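Encoded as structure tokens, the following chain is the form predicted alone, with no partner shown.
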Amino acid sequence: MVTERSDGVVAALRASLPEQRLITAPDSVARYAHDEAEWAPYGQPAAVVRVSSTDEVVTVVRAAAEAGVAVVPRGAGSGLSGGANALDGCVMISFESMNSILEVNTAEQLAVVQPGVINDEFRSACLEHGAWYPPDPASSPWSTLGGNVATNAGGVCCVKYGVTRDYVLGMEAVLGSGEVVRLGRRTAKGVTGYDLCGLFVGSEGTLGVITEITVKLRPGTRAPERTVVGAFDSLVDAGAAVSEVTASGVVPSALELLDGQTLRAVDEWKNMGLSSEAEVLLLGRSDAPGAAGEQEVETLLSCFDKGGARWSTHSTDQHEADALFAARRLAYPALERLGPLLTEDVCVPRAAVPEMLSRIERAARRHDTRIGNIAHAGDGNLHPLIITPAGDDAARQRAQRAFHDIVDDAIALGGTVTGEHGVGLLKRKGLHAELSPTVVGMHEAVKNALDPAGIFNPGKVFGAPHD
């Protein structure tokens, strides 16, 4: 629904950038209009904007503001919240053409890039450096630094080394003003003034567009990495497991979960036998070096047997070590393949990892709901895939009930409604029911400073929630 404040900024827009940055074709436009959150409303913006520089996105804020129009930025439309989704009439900002790797500093351990870039190509640049960018979100390979930064992704590796936010020293924004601000630093230290920075980061677009990004990087030369598989009859029996290792005060360096609907949907894709060894599998690795590294293998063994373990194992090589987390890497795919998926992204702390699974299993059963699960076991957080028939509307209600009752009790158990993916659309009821109304009002203070106008993704985060 394109309105006449919208015809006004479309207008503008058009006199002010090149042609070829505009697109407003209905059936062009409509494919930047939503993310990949099933179930996630959205609408038909008035025109998407393929900024090339800075100066062109000041020029579609501005011109926004000026005609109260909202404004949403979209990186690879990879993200499960629908936080890029579009609004009526409004106007996107496609960063697909802001996509250069601007610096990669080894002396300084830092690289400055532009928010289109894609994590997975970045990543190969840095090795190429020397260095090594370690969040990598399972859309790695086609979702953007951008959208990372603005969703605080995670990944397999972040139970060791730390997520998005950890990395990110500094950035370009463009504010509800028009003005264009750098926040953060360049050196490893620096703690002048509030983290304005860090506050950015996770904000899903609602303050600022984001238009360059310095990111700290580590050295690029590590040990071979070692794989261990354990196989449980349940996911209790996992979830016990996943305690003892955190008991012990390994940190693997990933801590997989997937249970036996996600096995068997990758098995009938690509027929690894895995289903008939396990209902649950967990992954472990160890990159610590030498004689540190076997000690943690062996340490991650004794835990998966205390757990409960119906056998286990440890790979031999790297091929072996990679080969063992091919199932992960083919879980998301695999269960899409089924229907519909409805992804949760849930975290509770680590000790209550056995309980929340045994929730999640008790909502399948209570809503008669089909639900697969991967999960980030070593640090608590959760992915439970909420699968339905196509055109099935009865099995999609009894989906959505499954998927609140999975984030009231990973609230009741101490954890939160969103560890990676962002809270978009479709955690607006969960925020509210783990913030107080004080925290809720703190967070749109700082909103209605940095996007006095509101033109800043509207309705996402903070919004009405959505059912």
The other form holds:
There are 2 protein chains.
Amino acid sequence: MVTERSDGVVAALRASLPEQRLITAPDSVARYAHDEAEWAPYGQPAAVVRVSSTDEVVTVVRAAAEAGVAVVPRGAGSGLSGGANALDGCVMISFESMNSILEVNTAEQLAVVQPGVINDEFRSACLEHGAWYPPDPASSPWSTLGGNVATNAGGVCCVKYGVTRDYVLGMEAVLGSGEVVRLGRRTAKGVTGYDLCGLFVGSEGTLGVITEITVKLRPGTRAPERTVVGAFDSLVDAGAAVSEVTASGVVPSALELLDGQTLRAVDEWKNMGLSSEAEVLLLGRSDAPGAAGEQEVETLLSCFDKGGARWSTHSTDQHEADALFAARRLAYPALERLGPLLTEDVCVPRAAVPEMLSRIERAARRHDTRIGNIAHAGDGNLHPLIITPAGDDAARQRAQRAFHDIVDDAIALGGTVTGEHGVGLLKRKGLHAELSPTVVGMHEAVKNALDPAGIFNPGKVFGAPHD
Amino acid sequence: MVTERSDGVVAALRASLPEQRLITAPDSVARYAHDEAEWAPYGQPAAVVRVSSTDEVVTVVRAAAEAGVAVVPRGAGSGLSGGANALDGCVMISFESMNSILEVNTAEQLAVVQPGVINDEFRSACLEHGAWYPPDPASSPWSTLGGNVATNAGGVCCVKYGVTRDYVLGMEAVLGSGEVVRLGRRTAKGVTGYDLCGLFVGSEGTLGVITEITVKLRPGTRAPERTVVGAFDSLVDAGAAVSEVTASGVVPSALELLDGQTLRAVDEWKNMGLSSEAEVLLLGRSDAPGAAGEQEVETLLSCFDKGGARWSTHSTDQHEADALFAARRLAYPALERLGPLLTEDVCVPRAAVPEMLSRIERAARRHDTRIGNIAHAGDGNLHPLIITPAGDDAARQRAQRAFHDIVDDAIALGGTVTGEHGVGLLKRKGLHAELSPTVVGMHEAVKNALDPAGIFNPGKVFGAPHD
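Same protein, different form: I have the form predicted alone, so give me the form predicted together with another copy of the chain.
All chains and molecules follow, beginning with the one already shown.
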């Protein structure tokens, strides 16, 4: 059945789209079949369409709806939850060729982009116009604005400047009927009707296909950041320092944590000499101007010391400061060199950070797994990365058990199973643990209301988990 | 029919609620029947329930759903669009007795409140804990957090610090089934499923009854604000100065406009001597600390001058500065003394502020009406207030025509018909002009999905307008 319907949709697409848009050769299609989530299942798409316009998206959606075939939109495939993974026989919409920056408008402090624009390229273009787009996920060199919006991506500076949702003013989207709608607005404020634009942000491709995005910008006139470093003997000490920072009232422009596993992995790869300095590093930043910035640095250092830092310092050498944050960005690929990573993304109340870190350590011991910790610590958003030797099935099963224990612990501490990566496939079980059946029912009702044929990324997010 | 069903629900409520919760005497009920929107129609409620707990809200919703009677939730009744107006035979839920601050938590930078808490009382309580809740609608001395959330209220400092939606982390709500759900979260970040919490914010009571609200706080350690004043000969000059401010990259913590009509009305009431100074005043504020604040003040003054200010000054006398912002708060009641006000709330792209102000002046002349202008100018959110002598039907009809012309002009300039007051009843025609029929259809589908019996505030927001 799937095959028949898929053959039908491929024939329809071949008849209505320029040849170069359509990819159907199985090995070429396979390149698009999954994102970066290790172990999340994926199927074989019937076709990938590299769309170049909203009209082409309409063509794809109409053909898929007609045939009853699933549509899976895809940005750069840098997701970590399987949200963009293919379903057997589906049509994937790739936005790699729909990547223009349509407008950067400093008078209105907004920009309009196509979904395939790369985050870093967009942020550079904004800076050239004297404007700043803050959301900076670690994937920013590769990930697209469309993917960022679909997952409501976070990043390093979110602790002070908010996440992707806080910057999305409006969008164009294609509905299951093939109709094109404009949601949201171009004005600074607006309350005309339901916030359907906000509803689409973070909906992981399950409600429609986003074809254009209007984001809010900030002025690019930002004070240079000051960097502080704290070295700790234990995760729990570092967690205590994070709680001190929140209680101090200072909102740093970054507050990142790297543990010993991670520091050693970065050193093994890049020989930066970090792991000899500490078992855990906290990296903080302040972008407050002038004397206020100096005061914030003093406060951050004093919070680090109160948490029990072995040492803490204001890194006045810009080269060194940049290297430290570069190490933060290298952490994920550095750990990935040690074997497939099962990526956690729990977020807990800030005061629960020390307890959550200690529970992660216990889960690692209990299941005999290696876990590297990187964290947007100031947000309470932790990324324990469970490392398994490639091909070791027993280790993989132990990792899965640790993964589920960590999710359970986060919920028990009043946290959430995903802070910024999205539910996709990997966190569906967690979603069902975190949300009540009634709230899951609200999701189903909204999905049915806006995608009655159920063609958009079916089974993702709140679908029944099979693990 | 309405009467029969309403009699049934009143009997059911009488049987299941403490006597003092229920108000059914027609003249007592009438006090709750409408908000502050002049000329918005309202009916006669069958009963008002002054709820004291979520359980009581459940009781009311169940009884109303059983009888097929509409439920209209109500905060302080300070709304300006008729969103809380009664429907004939409805049950109104008043939150005046459900007004506890349940938690102010500086470690997590959040607070939990019941819907009936008054905005100013809540903000004072936060300050006592060293925390700050920014949203400050002009109604803050009376309006409730529940009403603020239902309408996604704005205010003076939103130009820098965002609107109510930006601060709502989570909520408890009662659905049409009588089920109680928790939406959103207590963590700084979270992307588990759809943003149903954000969907409820600004839904004006049409999706469910909000019974508890969790909001994000900011640290209360804010630098003292500096105030700048610019006096202009015309609205258009002041509008040009506003555009200069946006282009400068300075984000003021307030940027308010008061026109001559308004200044004279304030003077006639409070004799503040404002109207002799200028035809239009711009009031700006900076809360940047130290030298950065001084720099912002210089930039604001220079923008005022570039816009063509007659004079501009940094008001270093705190008493005088406070008086100017007090005048801003007095503007609405001062104009109200001249006769019933038809309140506009359009929001246009910032660069269109001068053109919109000039179109408002033309609409006033065209329809021979008096219009006072107050505006959150830095947001492009304008409040032309159309003044009619009480009891003058012809003037009232001219005012209605001016009202509709202003709405049309805002849409023509790429703006929205309501920046912060909500659609309620008065802006329904505007909503249908602003949103495409397909987007209105999405509203209907979401409403039907989450309130299948259609009991919550039916006919409001996207219902067919009858004017």
